[in-house]
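Next up: just one chain, as structure tokens, the form predicted alone.
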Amino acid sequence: MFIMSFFDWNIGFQQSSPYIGLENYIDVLTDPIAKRAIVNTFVYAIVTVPLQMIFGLAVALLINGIKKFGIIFRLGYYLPVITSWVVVALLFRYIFANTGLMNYFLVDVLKIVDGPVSWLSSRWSALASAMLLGIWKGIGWNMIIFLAALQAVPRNLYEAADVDGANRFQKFFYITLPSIKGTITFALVMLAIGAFNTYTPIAILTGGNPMHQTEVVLTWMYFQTFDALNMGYSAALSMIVTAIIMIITVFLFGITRRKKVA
């Protein structure tokens, strides 16, 4: 892939692929659609990653305190995780369609808008729909990860805190969070990487439309590879995204390491 990014790569067997140096990288960095796709991906990550973690931790705390029927709640929250991305994306496309459930409740039931809202026909409302899908589907994964971490916290720490008269919030901020900090870092890094690999929700909900306004990195890469047959451009874009992910990962682990040293 790295080598391909320096060539005007041609998939034909009879045609050559001339070396063009950094031209593919220049094309990516000067392409307004590529810039928009990267921005959309960053927005998607910044919104979905923290909310998945917050809701996942909240559900884990709730289930961890349940003595009976905990397995039922775990299954219920984890079910979206094991459900196919294609299935849930098609479900959300139906919900946010012009004749879908969202507009039915807004127009016919609640009567707060005069006509159907085109949720998937504008950049930010379509991205919001995809982000809502990503958050909903990711809560269960975070719940399982945080629940395992919570159950590994020594119970004697909470018992000592009870003796000292600590309330629920004090135990959460001074015992629970420090004890699961490693798990939080792991979840943060994995979710950030996953956000930059988002493809199916956008591909099914909008296909990058209208006018490539809702493209993310992978959908634009797919378009350049299989529609425009611009392999070298796609390879350069993939290398740029790989570099961004590596920088983010090193940054997140660096922050955690400095805090441990402090």
Second form
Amino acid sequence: MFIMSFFDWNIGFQQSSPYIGLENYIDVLTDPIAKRAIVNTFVYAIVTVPLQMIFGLAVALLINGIKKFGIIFRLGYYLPVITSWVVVALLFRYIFANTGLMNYFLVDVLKIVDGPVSWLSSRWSALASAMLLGIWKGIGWNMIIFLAALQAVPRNLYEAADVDGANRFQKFFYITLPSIKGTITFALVMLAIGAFNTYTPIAILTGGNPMHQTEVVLTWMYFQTFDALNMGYSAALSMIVTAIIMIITVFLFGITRRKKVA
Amino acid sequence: MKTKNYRLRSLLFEIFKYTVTILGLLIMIIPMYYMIISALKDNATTFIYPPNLFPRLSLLDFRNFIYILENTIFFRYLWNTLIVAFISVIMSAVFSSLLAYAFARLHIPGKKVIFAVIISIMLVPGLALIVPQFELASMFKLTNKLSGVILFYTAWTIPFSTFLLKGYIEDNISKELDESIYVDGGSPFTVYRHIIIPMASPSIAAVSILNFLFPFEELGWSQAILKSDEIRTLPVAISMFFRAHSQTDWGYVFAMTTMAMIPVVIFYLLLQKYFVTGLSSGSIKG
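Alternate state requested, the form predicted together with its partner chain (shown: the form predicted alone):
Then the entire complex follows, led off by the chain already shown.
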């Protein structure tokens, strides 16, 4: 793939694939759609990653403290995770369609707006729908990871804190958070990687349309590979994206490690 | 007086806790509910306006489920998926817990570099890996075989699992416990078996739950490699409905998805007991 990115790659053995140096990279970097796709992906990541983690951790904390019917909650919050992306993305497309559940509630049940809102046909509301889907589906994943982590927080620390008269927030910030730091780093890195590899929600909700407004990196890469057959272009794009994720990962490891010292 | 006030406040907090959790639960399961309702309805009524959230019971029946069971080899697909899931989950749990232990505890020259390489494998988009992996698989004659899927799934889930388990071991398992084993003449393997495995069990359960789901979700690779009908896994079989007819029969897709979720739910219910507070023994952390 690294090699492919320097060639005007053609499929098929008969055609030659001339070496074109950095031209693919220049194509990617000067392409307004690629730029927009990268911006969209960044926005998607910046919104969905922290929200998923906060909601997931909140749910894990709530469920961890619930004794009665705990199993129902643990299962209910996990259900979105186990339904396939394709199916939930289709359901969300239906929810946000012009004649879908969301408009039905807003127009006919609550009567807040006069006519149906076309959620999926403008850039930001379509991206917001996709982000909502990403967060909704991600909460259960985070809950599992954090529930496991919470089991290992030593109970005697809480007891000691109770003796000292610490309140819930103090216990959370001084005991719970420091004890699950490794898990937080893990979730942060995994979710950031996941957000940059978002494909299915966008592909099914909007297909990158209207006019490539909602394209994210992977849908654009897919389009270039399979529809435009620009193998070299998409290889260059995927090298650039891999580099971006690598920088982010190193950065995330860096900030979480600094916190450990403090 | 003070205790009474405190009791009232914790009661209020309890009520608040349950309300929030139940409201959240409703939001989480509405789309799921809609999927199951749609699976029980006639196809034509799936995407209508205004949506019919509470259809009369007389409109619901199991015809989509019966169609799937009669016209596809559903149980064969299910069996294939379960075999892939169980073998890859167990292999991944064994390898990644050993790796995580080694990275967290043992002194290995260059282990930071090796760990960074393992993490960076996860950075490459999966889409970009399919072609080179297919060449690798055909070299080892693994195409169109379940073993091809099992080995690659195991390989894909190991970095993720190792990463989580390593963080968990470093965070939560005290080195003093290791040392007490060494003092008693134990080997690193004794530590692994008697300290790491039992104490990291919530975390091992978590990765196993998530890894078990993988064969029920993954489509790109399984579709590329499993060509004969009798060895298909469930996602590949479900995806056939997207292409077989020009108009997708959503009732069948939803019915099959609903059935495919059952084993995952059972596996989750079996393992979630590791998340219940009080089961894992508290660790001594220095």
